[in-house]
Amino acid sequence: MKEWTREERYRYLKDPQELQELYARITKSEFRQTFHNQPVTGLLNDPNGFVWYDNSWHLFYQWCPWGAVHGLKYWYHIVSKDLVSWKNLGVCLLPDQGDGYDNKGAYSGSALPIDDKLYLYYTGNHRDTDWTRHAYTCLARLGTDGWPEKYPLPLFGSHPSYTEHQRDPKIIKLPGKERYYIILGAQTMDKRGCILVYSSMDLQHGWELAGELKVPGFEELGDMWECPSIEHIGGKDVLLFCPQHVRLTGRGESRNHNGYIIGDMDWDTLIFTPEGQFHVLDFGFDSYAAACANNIQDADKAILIAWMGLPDVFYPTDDEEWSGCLTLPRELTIRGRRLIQRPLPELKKLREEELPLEKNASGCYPLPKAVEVELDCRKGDVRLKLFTKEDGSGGMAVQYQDDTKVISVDRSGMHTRFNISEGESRERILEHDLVHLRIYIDHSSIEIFVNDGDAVFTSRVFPTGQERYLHIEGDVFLHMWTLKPAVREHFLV
């Protein structure tokens, strides 16, 4: 794997043609996706600024153009009418050259439309000449011409009572209130994760620290909380965030997580009162930095997209100098004490052809590279082996045990194994019998939705040319559809 110097990682992109040769090489990768958003070159990570604006869904993501490395970050801009088919618009936010407030990266944030303008709130990553970090919360305004106008000064800098780890502003406008809020992921001086709350009567001026969000009982959950959001869904408040550098039961050796707490938010006292425990948002191996769309105007649901990846790990395409993609959008609702994540109904537009169910001599079905698999499951144990060889050997095992109601995913049988130290199996105890699975497979990813959204397992996978079969044990009824491309692959920076 390439060793990157600081100069290489933080090199400023001056001309798109600097990337042309890299793009030509990357497009030949067998792991390029068909219906997931992915970077034209380099690295994609956090989704940013997810919002409905000007009759389209707008989404940005963190992008480092030079390779599979976290370095100088830009905001790359994509749009969609239906959250299924996407169009690349190219780079939107560029870090300043020289000594600007975001001279070493336009880091993650959110967006809010007001009238005919879209306001982008982001973290400016600044480094002094001695490489001392300073974090600033910055603002840009996007007009209908699609080009951002940066405000010359940041809204505020990092608060001195906390470490410099203060980032990922989420802009919040509460219905019926004139005041705006920004919440930031942060770290206390004694290395505990927390959330800072700023408020103002004006989007552009007068931001002041209102205080630290109190979440009773969760004061020791990790040493940094990234990508915070507070959503109001079905009459409940939901605190979503990513606690870092903490081990959780059932998550192997992974130390970076994405999860949520359901409860009640009091914006006057800045106390979030939990009604239960911290839940993992996704039970798979590779999901982080989930972002919910602003202003969808539906109090009963939210729409979420996450980075299909994790910090501080390696993926096989790193050697090809690209990495990362975004998950499919999910509809969030509340059922009982948990969030339910369903694939959007509009995703059925991707279906191209329903496949005939013809087994080979080993009892395996051919598995296309871009496919939707649906199984209605009757009472009893179920075992799937995805990405097996022609004789049914190897692959990723998805197993449900009826007596314990445990569903597990194990990718240790794949030829290409990676991030083994993080653990190669994940499991979830279901509240009810397994009755339904909907599985979306792309060239290098799999998303498994269980029981109409009761659980989801999202994972990157990198099957070889021989790992193209599906084997099923159990009483199930099967459908499979090939899926069409959703993002046209072309070079646009």
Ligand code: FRU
Given for the second form:
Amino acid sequence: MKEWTREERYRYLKDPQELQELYARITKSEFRQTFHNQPVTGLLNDPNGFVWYDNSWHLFYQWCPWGAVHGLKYWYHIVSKDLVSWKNLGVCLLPDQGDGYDNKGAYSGSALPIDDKLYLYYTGNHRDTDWTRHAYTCLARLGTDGWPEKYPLPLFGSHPSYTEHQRDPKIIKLPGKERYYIILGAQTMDKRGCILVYSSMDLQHGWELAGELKVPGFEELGDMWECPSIEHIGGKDVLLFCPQHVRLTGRGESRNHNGYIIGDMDWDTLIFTPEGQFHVLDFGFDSYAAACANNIQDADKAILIAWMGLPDVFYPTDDEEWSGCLTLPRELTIRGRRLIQRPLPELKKLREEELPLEKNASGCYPLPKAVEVELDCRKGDVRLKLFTKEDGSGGMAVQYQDDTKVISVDRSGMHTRFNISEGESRERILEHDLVHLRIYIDHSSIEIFVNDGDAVFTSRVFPTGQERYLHIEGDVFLHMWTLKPAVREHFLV
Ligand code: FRU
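Return the structure block for the form predicted in complex with this ligand; the form predicted alone was the one displayed.
Time for the whole complex; same chain goes first.
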């Protein structure tokens, strides 16, 4: 694995041509996907600034151009009309080349449209020459020409009563309220994760700390909360965030998680009153920094996209000098005390051809590289093996045991194993019998939606040329469709 020096990681991109050779090389990788967003070169992490604006969906991703390394971060811009087909628009927010507020990265944030402008709130990651970190909350304005104009001064710097881990502004405009709010992920001096709430009557001026968000019962969950957001869905509030450096039962040595709490947010007292426990958002292995779209104009749902990856781990494509991709968009609703996550109905447009169900001599179906698998399940246990070899051996096991209602995903049978310490098997106890599975596979990723959004398992997977069959045991109806490419890979920087 390549060792990166600080100079290499934080090298400033001067000319897109510097990436041409890397782009030409990585686009030949067998793990590049066809309907997921992935980095044009280098590393993709968090989705940022997800919003409906100017008759399109806009999304940006944290991007480090040089390789599979967390170095100098830019916001890379992509757009879509329907959240299914996407196109690259190129780099948007650039970190400062000099000694400015974001000299070592334009870190994560969010966007809000006002009139015909889009306001981008982001974290300016500043490092002094002795590498001391400072976090600034910065603003840029995007006009309809697509080019951002950065405000020369940050809205505010880090608050001295907390450590320098203060980042990922989520801009919130509540219906009927004149005030704007920004919530930030932060860390207290005694190393507890928390959220800071700022407010102002103006988009640019007068931002002041309103206080630390109180979330009774959750004062000791992790040492830093990244990427917070508060969404109002179907009459409830949902606090989504990524508590760091905490172990959760059943998730191996994994220390970075993305989860949510349903409750009630009081913006006057800054108390979020939980109605239940902290739930993991995704039961798979690779999902983090989920972002919900702003300005969706529908009070009953939210639309979420996450980074299909994790901090502090390695992926097999790191050696090819690229890493990361985004999940498919999901529609969030609330049922009882849980979030329901369904693939957007529009994703049906990806379907190309329904496949004939012909088994080979070992009872396996050929599994295309970009495919949707749908299973209607009747009574009893179900055992699926995806990415097996021709004789049905190996692969990723998805098993449902009817007596315990446990569904599990185990990727230890794959030839290419990675991040083993995170645990190779994950499970969830279903509230009802298993009746339905919808699975999206795209070259090096798999998203498994259980019982119409009751649970999701999202994972990267790197099958070899031999691992391309599906074996099923159980009383099920099967449908499979090959899926069309929907994300164009233009070299646009
Ligand atoms: C989460 C995160 C954010 C930060 C960004 C930097 O993955 O660490 O907290 O803003 O990534 O790329």
